[in-house]
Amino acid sequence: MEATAKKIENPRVRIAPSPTGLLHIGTVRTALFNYLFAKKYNGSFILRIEDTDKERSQREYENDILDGLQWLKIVWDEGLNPEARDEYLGDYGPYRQSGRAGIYQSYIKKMLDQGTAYYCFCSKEDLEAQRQYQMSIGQAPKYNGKCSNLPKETVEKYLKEGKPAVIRFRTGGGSVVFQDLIKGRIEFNSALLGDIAIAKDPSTPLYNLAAVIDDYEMKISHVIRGEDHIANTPKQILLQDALGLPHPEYAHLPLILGPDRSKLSKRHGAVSVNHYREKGYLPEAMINFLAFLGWNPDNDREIYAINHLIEEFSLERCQKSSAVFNLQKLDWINGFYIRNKSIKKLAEMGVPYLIEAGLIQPIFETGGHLAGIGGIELGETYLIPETKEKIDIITLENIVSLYQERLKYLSELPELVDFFFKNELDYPQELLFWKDMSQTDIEKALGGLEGVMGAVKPNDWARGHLEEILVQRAAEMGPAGDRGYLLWPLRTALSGKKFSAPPFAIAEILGKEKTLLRLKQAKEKLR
């Protein structure tokens, strides 16, 4: 296998999604592996849209596919022009199947003329009856060939009458053998297939025939796709042989399963790629995570930039067994990339989520702005709607910095920091209590905090100084030096949350006046 990989030069690979739904994790994983393979061997990556299902195909789904791949920076060399999507990049278009009817027509005519394909006029009811009968006697359901030898005159008569028909391929018998670049040797008995339907009419092929024709016409050298397509490969090889076309190399990627080893579904987190984008997962984290769904490097390294993935990638390191979608692993990887962002960049990425949550509104005093996600503009100054105060980008950076270490994804940010943008906090009284503290203890702690912090000079209101004086005071106040008797009420009074950033950092950002007001409000809540 390794020797084969070394001989690969300028391969042509493709991803061919149907625009019948939102871009799915499995489709993106397949696109990524094709992209890595193409770039590793100086080849071309083609994006082809399989939209022959006219009833279900929609342009909004097509746009979702293109938008998702662009967000992830999985860039195609040929296909729909991402900037002008009714135009094509490359010399082998159209890259939408709906625009290739004339090409398909010549191949279907050839098969009908040479007798490798024929019209089938069996009704859906007849086919369902055949299927149920075969299953009742323990046979695998397949077409029984009822229309395979109709006289030419009968076929012409039925067609002239407009009788509904499909076009079937004479599958024949014997074994189909191919060498899968991941799975190894695969053999299939074609007699089990029956004569498969390959076209709705003389210009509208079904999936298997369309894929064969398009792969040949677009000079695809390697077909890298999910394991769920293995059953289609023998059919496509038989069609290639019938048309006198060469076989591309095939590689079938392992299935992606949920943590319980069942088929991946929404309950496992397998939602559309755009969902992850909106939730605040970073594209580089998604790429890193998806690369490990069915591929393993020859080391224990878990963090890979895209250029390193291209260098390391090979089909030989793709696993044969199924991959498991682990949302906790994705969260960990995304957290790593968040922690490695500069505070300036992270705040820039987080601000749109604060705006969407209604915590801030942009003000463009300087007239300049940066473009944010989802069409939201990022400025230098913002308004806090609840308090009617202004807040600058530097303060927002300071707020975001407090939670950089604990963020798993960006949409968590508003819930973590919302207390910075409120006039008054609404928290359960029990949050203020540390261990077995009584209400008298809490009132004493809050009163002591007011006294100590109220005495701090404005010029000394800084995180380091606050921590120094409060830690010392806490050690003196709590039984057996338990600092929680002072610091727990302080943190919950300032944030209203069970878990938050250190209280000294919160107080520094809130400022002296607002900090003292929060302590007073907390005392009032106790009463």
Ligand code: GLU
Given for the second form:
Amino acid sequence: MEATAKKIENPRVRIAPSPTGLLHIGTVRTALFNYLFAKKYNGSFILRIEDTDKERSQREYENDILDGLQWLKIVWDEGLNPEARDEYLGDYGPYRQSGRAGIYQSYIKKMLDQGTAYYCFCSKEDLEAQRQYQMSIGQAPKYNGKCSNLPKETVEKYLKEGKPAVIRFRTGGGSVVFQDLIKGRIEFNSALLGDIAIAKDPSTPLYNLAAVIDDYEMKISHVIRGEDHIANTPKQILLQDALGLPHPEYAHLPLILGPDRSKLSKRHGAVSVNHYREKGYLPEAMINFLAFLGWNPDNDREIYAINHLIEEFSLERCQKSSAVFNLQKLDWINGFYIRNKSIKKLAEMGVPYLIEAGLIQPIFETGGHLAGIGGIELGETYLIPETKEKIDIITLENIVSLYQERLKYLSELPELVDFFFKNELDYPQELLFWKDMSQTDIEKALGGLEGVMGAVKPNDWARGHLEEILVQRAAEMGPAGDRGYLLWPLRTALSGKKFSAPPFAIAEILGKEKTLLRLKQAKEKLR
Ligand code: GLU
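Same protein, different condition: the form predicted alone was shown, now please give the form predicted together with glutamic acid (GLU).
What follows is the entire complex, opening with the chain shown before.
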């Protein structure tokens, strides 16, 4: 059962970002919900660029928005052509508002002719003074209607003189009521609005009017957007009435809050989607996470792939109350998707981060069969700049696999595995000490390890065998069989880290020679 009694069939919905900043988490959440709604009901999802603010709109931001949506595979059916962005897909273009002046003109003219809109010549200073005055007498500020009844001749004279003007909408009084598909019945007293500015000139509408015209022209059936736009809805409904246009259905998604329950903003950390992409969150994890920012299934399941989201999505299950952006939850979901990748795929995704951190470099010798990921060419063999050795992709897969269980996001990888790519580790010698071990104990442990491991035949150098012999040896060493007396110094000597993968696996990957060298280097550090 949907929140609305009307059956939803082939809806047309849209995301209408303004390219005035990097793609924001909130915009993607809105895009996702529109996308899910469109897919669920066999509808169309439209991407419209609201670039009426010429000063603040930039192509760079538009590209960031498109790149982010494409990365997340939130695919639109109409709008800018993702492959050739100067072109449009769909029958209702142009899909950039900057290209639609001709369409807007006829609507604005109609409103001026019918008198539902008028020219206002009040200067900025006048308006500010009015505002100050109204506030000083305890009134909510709104336009005082000074130009609402100027004689026609005066208007014409002013226009001829080139006096700066805006076009205002005669909002009238009375209440506007609409049935929000998420929030329920909403009533708004339009007398509070005053006559709002709707256009800069006869071909340049401001946001509310442009949105109304485009939603109509693009046959939008449902406007699903953030709650921060709820105050625009009565204005848009009044404009639709003035123009004799039908009303689309409205659904306002709850606000996204930071952990301190204030509106999510830069203060809470990064809000641009690209940040999360660069940090190594997987697109499917982002989608899963964003879906829960305002929607819940009717069960406890938390992992949802996009096709399941499409199946289960409904506006009825969107919540009225705010959603909290919880980074731990995102990390948890991302970890889940990382654990579910094949090791081959995970290594392929991790390699660009290792390259970026300078731990490895691609070698361009394989010619034809290089695959590109994130702009970096991937091959089969890499160079380790510090050791001047080569490392193959299989070894890299082995290294990455050690951390598959604990990785929260891919950019954590270099820091976890850097010790595989170094000649010598740089770590405080105290790191080697386990519990109450003395220097002599450590030296003994390291020396013992050198002996036992040095005796392992190269063919037996495998994690299972190493574990077998070392665990046995460790049990003999420490008090009451505390294996840490041997295994802690081993692990820290090999990795230089307090927390790392099991030492046997590290030793296997490092190889016998390097393992013995690290034990020797660690012993030297103690001197
Ligand atoms: N351009 C508006 C924004 O970026 C769109 C609002 C709407 O969906 O109507 O917030």
